[in-house]
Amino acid sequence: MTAASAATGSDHPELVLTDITAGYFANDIVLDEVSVRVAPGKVTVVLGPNGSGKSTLLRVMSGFVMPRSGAVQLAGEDITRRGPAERLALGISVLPQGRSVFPELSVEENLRLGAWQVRRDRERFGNAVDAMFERYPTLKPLRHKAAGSLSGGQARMVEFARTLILEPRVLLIDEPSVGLAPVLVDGVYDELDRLKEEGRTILLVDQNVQAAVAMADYVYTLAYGRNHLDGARDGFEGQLDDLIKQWLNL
């Protein structure tokens, strides 16, 4: 599927999470009866501050975490009790937080991992390496070089690059700019924005606060691991500073 079919938004399905509760240990609670609607072909936001459960929501939305209650669908289909190799199959792909290139295997070795699901199928395989390589040309000259060796700002670039190989139908993008330099801050939000653009399925989970709600179709906060507000983002472009020092007393 091209980024001009991607546009159509046929193929790009709502993601539900309903009345979520999960954690990591017998007793731990870190999402208590959380509810969250990534619509299609639109930027959902996430926002709260640390330990508000954010990463904890979408590693739940990914399958590497699974919830003790609550329900996961994706276009209806109740997913709750798949792993993470199923829910990539069926389009649900990841941007994690910080560098996640392997950095001893070049950047063409990145992508490949990235599209491993269809190495069986060669011409779909190369395809998928070649249109990420057209996507991203200032990485074409790179693609022998061993990822570890690349700046932030190029690393970056692999990860979004591995993330949309095989055109994903929801996209779950984890603190995409943290610990990059302001400019290359504004590199990224240009990628995001274009993603956007496009009529990408987001879900986006980032500190920058202000970028994030900038860019989104709908907002969620998160506090304590409970839903807190949510809405459209012209409900929240006016209260930011107030959330922001609400968090700041959490």
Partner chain sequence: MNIDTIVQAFANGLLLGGVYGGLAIGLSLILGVLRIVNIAHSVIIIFAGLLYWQLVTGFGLDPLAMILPVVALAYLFGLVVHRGMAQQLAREDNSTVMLAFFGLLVVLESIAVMIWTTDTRTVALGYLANVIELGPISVPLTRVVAALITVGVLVGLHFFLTRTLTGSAIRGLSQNPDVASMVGIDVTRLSRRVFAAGIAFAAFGGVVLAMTQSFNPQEHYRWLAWAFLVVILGGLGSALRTLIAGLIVGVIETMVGIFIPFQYTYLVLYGILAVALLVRSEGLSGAKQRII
The other form holds:
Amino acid sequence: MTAASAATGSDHPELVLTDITAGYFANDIVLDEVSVRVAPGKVTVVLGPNGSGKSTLLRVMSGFVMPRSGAVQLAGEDITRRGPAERLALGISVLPQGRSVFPELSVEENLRLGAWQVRRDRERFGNAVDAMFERYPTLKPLRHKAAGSLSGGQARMVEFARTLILEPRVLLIDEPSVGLAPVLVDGVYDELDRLKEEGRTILLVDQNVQAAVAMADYVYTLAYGRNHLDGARDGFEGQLDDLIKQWLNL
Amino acid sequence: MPTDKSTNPTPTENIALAQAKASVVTTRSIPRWVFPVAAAVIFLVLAPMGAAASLGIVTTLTAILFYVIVAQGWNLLGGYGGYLNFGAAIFVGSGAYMAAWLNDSFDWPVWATLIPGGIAAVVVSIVIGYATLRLRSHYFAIFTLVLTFLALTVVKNTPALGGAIGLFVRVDRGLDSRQIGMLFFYLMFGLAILATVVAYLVENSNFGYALRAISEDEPAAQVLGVKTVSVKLRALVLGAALGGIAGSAWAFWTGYIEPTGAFSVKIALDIVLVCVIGGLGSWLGPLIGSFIVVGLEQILRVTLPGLDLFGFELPAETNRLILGVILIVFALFIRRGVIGLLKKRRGRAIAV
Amino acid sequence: MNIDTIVQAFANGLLLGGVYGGLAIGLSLILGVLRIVNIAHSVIIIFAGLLYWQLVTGFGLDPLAMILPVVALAYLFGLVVHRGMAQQLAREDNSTVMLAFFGLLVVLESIAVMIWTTDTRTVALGYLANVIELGPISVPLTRVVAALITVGVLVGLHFFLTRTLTGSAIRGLSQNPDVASMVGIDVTRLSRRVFAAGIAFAAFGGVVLAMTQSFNPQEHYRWLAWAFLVVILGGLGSALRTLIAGLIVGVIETMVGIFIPFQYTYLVLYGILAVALLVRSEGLSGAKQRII
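Complement to the form predicted on its own: the form predicted together with the partner chain:
So here's everything in the complex, that chain up top.
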């Protein structure tokens, strides 16, 4: 119910990265003039072998890494120099790779911290937390349990809920199935499908190529920190095998 | 430890590799022989001083050499291993008290007490090491600081060790002050060379590499098969032995020891400063640091009492206050000490 | 020795233990949340104690009213130290941080000695200097007041950390700083406040210590040992467990004091500290994952 508002909130909630060059130390370049457009209401997938710069790209989008050159725009507005907290306030949420719950905090506290930015708006804060328990009813009976004691799948749901709690305009998802037991992976992609059906704007970075492309609207591939290929999903499905083989040879 | 199997590294690995190589180049920029030669020159210049220089200078130089011995010992675990010991005074004090007690009770001369002094410090260090070296480095640090105070209280309440009053330590009575000055200068001189050679050998041994691996990433070192606890314990014991031996000599040199002087945080601070200013984890660091710290303290001692601040005379603690500020400044901005500065500057000049 | 002696010692131990909880909580908070080993902790305790002595005994001000100014001053000082020192070292390894704090210890100790000399000080507490008789036992009013205030503060802190959103954020910060910044918590600012609060709690410990005991600016290492012992027994960052651990240490100290001369009781506590380190070493490394 709240999902629709996220999708129709603006005419062009579109994240655009133009010619991004970035790295962590003085003399390394992890991303070399990479450009990516995240279309509104679509799922954009970024693929690439290990070390091709996918995660760094995501960090540039979320503001944890400042690019050396290039521009980041949200809905036409330049946000290149904005920090992570500001970007979150503008509607860019990240679901990081691996376990990211606060293990010693209860499920409810985890969700409440997800809504930290709107804590002064009591009503919105309360509603946001309630809405997430509505959305993930399985979490409701667990609300007072420590998040660290949950199963892998339940913890992943807490992480999804925490990421969605502010109803972000753009969802950045990093390797959602990494580190999960195979039986839980399907559950994660079911959840991603649901997000796609709700019409959310999603950027998905993934190594699970088949599953990611299956839900993609548009696909980018990176190699050695540069743009490699890009195109609509249909163009990709046929050549997936070639692509994977190519990466294995890199 | 070498991992030279470079099988198709990914781009990021390439980058990491290139950086590692770059950093190696930086530290190797000064030819390897320069540092031993520098140390040899320092000792060669010092050698005639004991006989030639005035008594005041000999005393200062003896203090410097004393710090060199203790600091070389401290640097093994503190500098290479990254396990800071804020209780250097415990080892110095144990050695000093062992020597003083042997002298007081059995009239032993200074030569005979050096080894027992070292042993006393070693025993204490083994107890401390077993209790704390299995834990993370900060527990070791906090424990050593606290133990200094414990040692102080124990000695204060032990009548056999002179209690709060302390013990007099008598050198051979036939010598005049000039001869005594010379005697202790050359005693410390010899010990300082020994300590420096030990540090040099450790730095270039597998033992030294193991210590540095512990300092960089202890769990990883453990996974690689470094017996971390035993390596740390060995470094602590070796350092304590040097501290204890120096302490024995020091007890005879000052002629009188009492608990607050022997187990003071001042000694610990000085030793930490010597290593930090000189350069942690470098065998030349303590040598250079000792000159700087003792020189600095002499300058402060001479100049401070003359100064006054808005009509108030500066109290003696100003000295320590300034040293504390210097420590903070080095920790914040000059982490690799003077040696680090030398290496860095040369490295950059070549890279450009 | 009769039963009254034991009851008296137990009561004394509880009152003393309350103060010990106050001595340790600042250390526990900064270590637990920020992973900073504040070895200057005890010097801040003693500095605050001396300041309190100056205000109450020196200037004759009200002993209860002077608690807050000292603590507030320490909070401001904590903000400055974090900005100027601790924050700069956030990415550095443990040993660099400890070196800097050792420098801070030396600086503060020197200043304290410069201002107040090395004399042992006792705060004259005026109207609080009564003795309460409760059947067979008698306790000084100051100790009761100090212990009650400490218990109140620690219980209050416990509820703050467990029941408020900011408390959740602080615990979250200690568990996973990266994710804390991902949910939009200003990690640097929150860290600064936690650090300053830790310093303020240390100062609070100094005030309650000064209310109950004589103290000497150069013997603060003993309080570092005690605070450290309480932290090891109680674990990191939990105010309630810190309080309980403090009470245990206090009771042990006074009980031991019945049997052996006063000046040797500390030896027993150091022995307990050594044993605690050995026994709880796994607990401590385990506490890296579960803080609070």
